[in-house]
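Taking the form predicted alone, here's one chain by itself in structure tokens.
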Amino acid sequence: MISKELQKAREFEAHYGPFIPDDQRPAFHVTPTIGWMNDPNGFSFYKGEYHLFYQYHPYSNEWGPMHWGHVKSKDLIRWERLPAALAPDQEYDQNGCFSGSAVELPDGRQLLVYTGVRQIREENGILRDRQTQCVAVGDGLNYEKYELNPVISAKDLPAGGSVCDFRDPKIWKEGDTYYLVAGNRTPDGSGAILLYESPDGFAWRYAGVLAACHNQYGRMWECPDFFPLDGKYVLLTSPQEMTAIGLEFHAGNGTLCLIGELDQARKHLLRDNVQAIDYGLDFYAPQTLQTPDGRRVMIAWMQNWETSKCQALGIRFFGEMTLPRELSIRDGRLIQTPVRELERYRSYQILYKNVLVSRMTTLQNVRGRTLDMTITLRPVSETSTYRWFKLNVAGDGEHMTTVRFKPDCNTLRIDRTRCGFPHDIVNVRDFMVRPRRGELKLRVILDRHSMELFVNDGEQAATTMIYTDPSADAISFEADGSVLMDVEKYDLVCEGGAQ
């Protein structure tokens, strides 16, 4: 049954929805059909295609009571636009349908798993949330709350958890068991892994800390994902209030990704490494899912909270996701890589081997702002160097964004200072890289109003929104020094990220 509360938000994304026009929309990358969009959720492969729910509110451009938005695709880089899935209709979660995760069932019904608001006024006279963990079953397009819903509540807490700060659950299953995954905030006031185990997706048991946070990292641990991947097991998670730890981790909301071992019997993630999942500007709140034939693909929020407010004039949505990646691991680090779909969807193959960068340097038929090109960098002799390197983009004169390369230090620099936004908001960040005797990759990829940067085939990424209007498409290297240069450069065709 499609309680009123979800109808109505159905029948406002359908009427209005089509009004925004397909040329303010990225061409692959995922966007509300209207309103705001946060978190993904419920990133999914249920009957023979991918879906992929989203934080949703339809009704304006900023955050607001939480509904789940709905998209699914064949191949991760086309997605088509279904209804809303989930609207806040009931007593546990009439504040919100916050974050969540899907699995599907042995009746191949999908069972969505979220966490459900209720805001509480205390004695004091504050109004608290209280956060529960809630499930939905349907088919793919509908679906109906349990009766019984919450699932997992106050009473299913460790001692001393927070019952205002208990959310995102991430499912998944081993064998005949179900396991989920959820952030809380322990007395300490810092975050921690909850981890939980059913035999049918329904009834629930306290089963430990799979991590805790310690205030090491940040404070309050959001949005986590846990799975094995080569021989290793990973935790993502979104940490809040971080502090600024050299240039690994910024500070404000970030992300971590913690690589170890499994402790089996006390269910405790023994930690090998610890880094950023993202070393951009806007990424957030990543999910994964593992595709049908083995692979483990990522996708995240494409924007930070410290900008959210600042938003173009006169469009009618806020919020992209990033373009899924392929994850693996290398050398002890997470690498992550643009999925090979993409590839489909390249055009117009653009190739120049050994360019001279010396100065401000143009290349024909480089330029655009929906492409794929990788950029080699390495000294001109072994007794060479060069003070700095860089490629600017969506540039028109007045405006670009810029990437810097120092070699003397090793670091990387994103600046989208000059891409036009008139809003104070965070523009510049610094990260190391590894270059590999003396060269350094950079693969790039545009798409109207992002950017998405991989540093040596994947061993760092970094995401950053661009504000500049889509007809500024120059692109520019130059060099303090020399330095020589090899550009590999597609267009992509794709129009409609989700129609």
The other form holds:
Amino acid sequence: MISKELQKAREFEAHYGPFIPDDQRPAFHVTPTIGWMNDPNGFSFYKGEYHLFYQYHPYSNEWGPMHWGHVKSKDLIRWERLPAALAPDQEYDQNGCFSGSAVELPDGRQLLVYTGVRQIREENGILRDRQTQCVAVGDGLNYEKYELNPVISAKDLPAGGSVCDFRDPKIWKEGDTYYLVAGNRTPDGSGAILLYESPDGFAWRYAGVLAACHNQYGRMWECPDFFPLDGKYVLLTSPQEMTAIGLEFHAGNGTLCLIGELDQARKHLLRDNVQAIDYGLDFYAPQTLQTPDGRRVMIAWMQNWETSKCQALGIRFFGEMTLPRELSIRDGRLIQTPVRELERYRSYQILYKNVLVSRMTTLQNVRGRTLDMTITLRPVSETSTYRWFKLNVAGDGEHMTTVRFKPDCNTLRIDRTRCGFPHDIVNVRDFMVRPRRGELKLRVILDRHSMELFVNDGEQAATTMIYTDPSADAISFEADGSVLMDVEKYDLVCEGGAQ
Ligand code: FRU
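For comparison with the form predicted alone, kindly provide the form predicted together with beta-D-fructofuranose.
Below is the whole assembly, all chains and molecules, this chain first.
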């Protein structure tokens, strides 16, 4: 049964979505059908296709009562739009269907698990959320909410766990048992990731605290994801209210990757390494799936809460997802590379070897706003140095976005100050990189309004929206001193694949 709230959302998006011109959308990155999008939800492989749902408010470009939007894909690059999957239409989710995940049931149906939000006026008159975990079952198109929802509520919390901040279940199956992790606020005001288990995906039992923040990395931990990877266990989460730590973690809403071993008896993560997931300006709430060939693939919201109220005028949608990225672990650190399927969309290869960059340089046929380009930098000789190297993209004389490398302190800087955006938002981010024998590799993926940067074959990723008109497509290179550079550049061509 499709509720009237869901029917209304579906009619609205079917009516207004087609009015958004294709050239306002990126070629490869998922955008909402219409209106607002935040976190990826229910990222999963189901009946031979990848499904992606997203936090969705179709009626405006602002966050509002959350629905789940829906797209699917055969190759993680070209996406097909589907009608909205969930709307806030029950008492327990009347103020929103918050983030969650998906898994296939033994009978072939797909189970969605999400946070139902209901606001309650407390004795002091303040409206506060009651967040509970709920499920819905469906066929990849239509979903029915379970009559016994919510399936995890206040009574299933550990002592002192907050009933207001309890959200974002990520489900998986191991053997015959289903597990989920969810974020919760603990009595010290910070966050913890709680673990639950179930024989069938409907009846859940609290199983312990997988990891806790103890006010060390931000406060409330949102959107957890937990999985084994290359012999280790990985917990991804997105903390709120971070304070900056060196160049590793920036202030505000950040992202955190904890890598370690699992204490099987206590079901607790023993961490060896803690790092940021992405070092750019626009990246939050990542979620992963496992592909049929065993790859762990992550996608995230390509935005940040701090600046999401500043929007380009006249565009009838807001929000994009990152490209899906393959994850692995190298030297104890998280490695991310764009899914290999992207390479099928490369065309018009341009190669340059050993270009000497010592002042502003442009190269024939190296320009564009939908491209995949790898630059390898190396010193001219073993004894030579240079003060900085700059890559400028999305340029037109007035505008540009810059990636600057300083070899003396091994820092990269992303700077979109001159991208043409009329809001005074955070535009610059610095982070540390690790050149090998003086060599640094930068892979840049541009898709109209975004730049995703992968350093040294994915050792670090940095993601940034750039609000420059797509006609600004000049690319230039600059150095203070001299440096040698190889360039390998492809256009990315995706006929009719705009999302
Ligand atoms: C993270 C988040 C989630 C929540 C959702 C609401 O960006 O705050 O914790 O489920 O957004 O839209």
